[in-house]
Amino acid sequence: MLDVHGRNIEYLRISVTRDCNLNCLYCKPGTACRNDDRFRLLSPADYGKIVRTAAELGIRKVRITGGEPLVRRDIYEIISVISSVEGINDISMSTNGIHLEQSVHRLKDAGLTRVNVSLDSLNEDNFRKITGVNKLHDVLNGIRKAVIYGLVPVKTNTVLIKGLNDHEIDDFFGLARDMELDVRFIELMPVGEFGEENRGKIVYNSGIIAAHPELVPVESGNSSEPARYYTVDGYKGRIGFISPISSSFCSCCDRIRLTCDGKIKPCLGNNREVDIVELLDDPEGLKAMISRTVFEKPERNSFEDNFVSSRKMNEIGG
């Protein structure tokens, strides 16, 4: 499925809830991430209709996001429905890892193939300061169990914030030294109040790379992969860098997003979204709308243009 700029769009990121059991600084500071009772979430059947239509158009990969996907009680049914869609060959999940340890076996049985885990500190006090909870031990146990159960490659995502957790960079490197996982650093994006007001606290990945000459670049066979990976001699895992601010990957972006209230969002750094809820019982209309929305996908994000997002990150999906 090509957009107007010739990019092949084959990756759909699906949010299943904006509810979350954390209160991370950079996501939605000061209030818990909870759904409004009047807020209509898409059902497992709805997701099935949308993913089947998207697969007919060329979508091959699906990532399940939130909020926190594992707080949704029917998450295993949602995964099972999606995994049954012909043409979908990769189903991953982004999670904060709080409930991962006890969920790994059911996730794999439902059809999940791999998992990404948000991990912004390896220090218990700092983890609590960033996330609002004292659950670091649970997250680390979940990561280890995901590796054991084969939800691989397991990837950790760390948003570095100057003066808050950037002193832990070498500690994160240590995870890749000791475990077979991808440890990834993501530059703080101006999405939501915290990101918009703290552009001066961005930790640029180029500085980390320059400070670690032991990093050896890994050739990627996938030009649409936003992370650039490195190995270090003697490490079991890899180090990855996602740099949406300092090194935009818009020219090879292959993804669109679906919010949990039924809006197609073609670009994270753009406020355009298209409501498809009224088309769920109109297969041809749904296909035409998704196709048109993909075709009109913006050429690039607006992060360099003092972008102000109309949604907070938990309302979009990570």
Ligand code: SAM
Given for the second form:
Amino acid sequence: MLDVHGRNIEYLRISVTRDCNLNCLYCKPGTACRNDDRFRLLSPADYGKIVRTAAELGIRKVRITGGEPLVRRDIYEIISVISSVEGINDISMSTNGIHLEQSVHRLKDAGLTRVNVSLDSLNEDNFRKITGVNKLHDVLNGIRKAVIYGLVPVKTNTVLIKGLNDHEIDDFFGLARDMELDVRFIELMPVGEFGEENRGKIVYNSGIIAAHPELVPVESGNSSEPARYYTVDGYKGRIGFISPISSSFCSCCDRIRLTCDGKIKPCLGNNREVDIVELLDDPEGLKAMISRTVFEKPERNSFEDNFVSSRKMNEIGG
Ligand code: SAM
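I've shown you the form predicted alone. Could you give me the structure of the form predicted together with the ligand?
What follows is the whole complex; the chain from before opens it.
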């Protein structure tokens, strides 16, 4: 599915809930509108309809995100419905990993291909400070089990914030040294109050790369992959950098988003969204709407233009 700027859009990121079992500093879902009567969460059958239509239009990859996807009881059904859609060849999930250890089997059986785990600290006290809970061990056990059971490549995502967790960079390098993981650093984006108010605390990936001459770049072979990967001699895993602020990847963006209340959001850094709930029982109308929304995908995000997001990250799906 080509957009007006010639980009091939084949990646759909689906947020399945706003709810989360953490209260991360940059997200604070506890202070956001939680799932309630004001909107109807999409059902597994709804996701089936949307993904089938999207696949007919050329979507090939799906990521399940949130909020925290593993707090949804019907998450296995959602994955199972999506994985049975013809044309979808990659279903991944972004999770905070708290419930991952006990879910790995069922996720794999339902058809999940791989998993990304958010991990902002390797220090118990700091982990609690950032996430509001004392569950670092559960997350690390979940990561280990995901590697063992083949939900691979397992990727970890770390948002570094000056003065908060940037002293742990070498510990994160140690994780890639010891485990077969893609350990990735993501620059803080101005999405949500915390991101908007802490533009001065962004840790730029270029600085980390410059401080680590042992990093050897890896050719990705995939032009729409936003992460730039590096190996280090003797490491089992790799180090990755996602740099939405210092090095925009809009020109090769291949993704759109679906919020859990049924809005297609063509760009994370733009407030445009299109409601498709009314079209769930009108396959042709749904197809035309998704197609038009993709075609009109903004050329670039508005992060440099004092962007203020109408939604928090947990409402969009990071
Ligand atoms: N619960 C899932 C998880 O923890 O991965 C999915 C949702 S969470 C909102 C997704 C990711 O967004 C997390 O990795 C978090 O670090 C990241 N995130 C949240 N706010 C952000 C911001 N302002 N800039 C960059 N990343 C952010």
